[in-house]
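Next up: a single chain in structure tokens, the form predicted on its own.
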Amino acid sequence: MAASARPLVIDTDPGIDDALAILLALASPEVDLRLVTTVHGNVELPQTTDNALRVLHLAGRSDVPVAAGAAESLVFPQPERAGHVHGVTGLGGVQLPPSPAALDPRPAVVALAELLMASEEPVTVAAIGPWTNVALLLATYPEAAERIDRLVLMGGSAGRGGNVTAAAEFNVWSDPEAAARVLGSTVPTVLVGLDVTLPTVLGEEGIARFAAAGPVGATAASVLQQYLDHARTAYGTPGVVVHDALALTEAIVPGTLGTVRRDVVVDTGGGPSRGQTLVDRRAVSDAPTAVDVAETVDSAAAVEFLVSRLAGLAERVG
């Protein structure tokens, strides 16, 4: 690990694209993955937690602690999971070898708060599942939350509508009350939403490149097969949108995405727009709760970054 590597925590609900995002972080010398916290989302919490342990073990990094977090949303139960996209187990039906590592006994929010308070360096937190754990941290450990260097969130949409309803993106829709709490905080925040993730498509050629680099790459490619099949069926496209990996790219290389400071609120009502992120694009905001909303991306460069890093990881791990 490079001496200048920045501490990183990933809060996640693996999930196929979450698994790629974890591997991308492990493949990147710019960051030092210190902790993975898990949350409900794509599948139930016990499965997301087991998946996180297995993905780390696949990459030879069972030393990274994993702490389990919120099993449900703050107020209302998540209406449904995403097994139809990620497979029943969340990793596209691929059974990764079990990890020899034990689960960190601390609740995720406690583990995250203790890491933040103990760190001598600023810590980046990338939240790529529903934001329930982050909202709980803000509410219960505000002094720890103030030590976050940057909070990089995958979720929401500034102008493209939703992907789980006409209005809402999945992570925000899964826990709108948590999203409202997080986006209303003063923690420096980057919102990586559908505006930049949907144009960023990993095609079969790129998948073949890291699949050929070694067993880790081949396994990652096999996990992606479910995603590819879903993309062909649902959208008629021969590639997959890697939402979470793009958020991790911004966490690893700040400034990858073109951002503008905007005021953002979340619809927490019970109507058809529940979970919508309402982004005020009329003007740049200087409010203390303003969010750096990702609005532009070099999609080809982002995909190349992902593919080359995963291929490099596969070559190193063997």
Second form
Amino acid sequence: MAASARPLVIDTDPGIDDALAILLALASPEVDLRLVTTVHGNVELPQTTDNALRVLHLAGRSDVPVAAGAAESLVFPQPERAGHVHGVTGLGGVQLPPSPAALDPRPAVVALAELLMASEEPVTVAAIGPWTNVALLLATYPEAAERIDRLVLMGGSAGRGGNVTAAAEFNVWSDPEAAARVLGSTVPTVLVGLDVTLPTVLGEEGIARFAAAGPVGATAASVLQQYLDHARTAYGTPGVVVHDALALTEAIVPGTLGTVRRDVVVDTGGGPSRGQTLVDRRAVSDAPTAVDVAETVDSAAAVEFLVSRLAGLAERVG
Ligand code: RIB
Ligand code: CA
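Follow the form predicted on its own with the form predicted together with alpha-D-ribofuranose, if you could.
And the full complex, kicking off with our chain again.
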């Protein structure tokens, strides 16, 4: 591990793009993945947790602790999972070898709080599932939350509408109350939403490159296959939007995305726009609760970064 590698925690609901994001972090010397916390989302918590363990084991990193978090949203049950996108197991129907590692017995929020309080270096937290665990951390251990150097959130949308409803992006829609709590905090936060993830499409050529680099790459490509098939059917595109991998790219290389400080609120009502993130783009905000909203991306460069890093990991792990 590079001496200057920054401590990183990933809170995740694997999830096909989550799996790629975790592999990307493991492939990147700029960061040191210290903990993975799991949350309900794409599939149920037991499955997201088992998937996280299996993805780490696939990359030879079952040493990274995994702690399970919230099984449900804060207030209202999440209406539906995303098995139709990620497969019933959450990894595109691919059965990865089981991990030999035991689950960290601590609840995710406790494991995260203890890591933050003990770390002498600034910790980056990337939340790429519903933000329920992050909201619980803010409420339960505010002194630990204050020690987050940078919170990189995958979710929301400034001007691209939603992907699970016309108004709402999946992670925010899954727990709007948690999203409102998190976006209303003063933790330094980057919001990586659909505005920058939807244009960033991983195509078949890129997938083929890391698939050919070694068994880990080939397995990652097989996990992606269902995502690819869904994209072709649903959107007619020969590529996949790997939302979470772009958020991790920003966590790994700060400044990858062009951001503007904006005031952001979440619709927590019960109407048709529930879960919408209302980003005030009329002005640059200086409010302490303002969020660095990602508004511009070099999608080709981001895809190349992902492909080259995954290929490198596959070559190293074998
Ligand atoms: O809207 C995209 C987000 O929802 C990603 O995190 C994906 O994994 C799903 O959870
Ligand atoms: Ca996710």
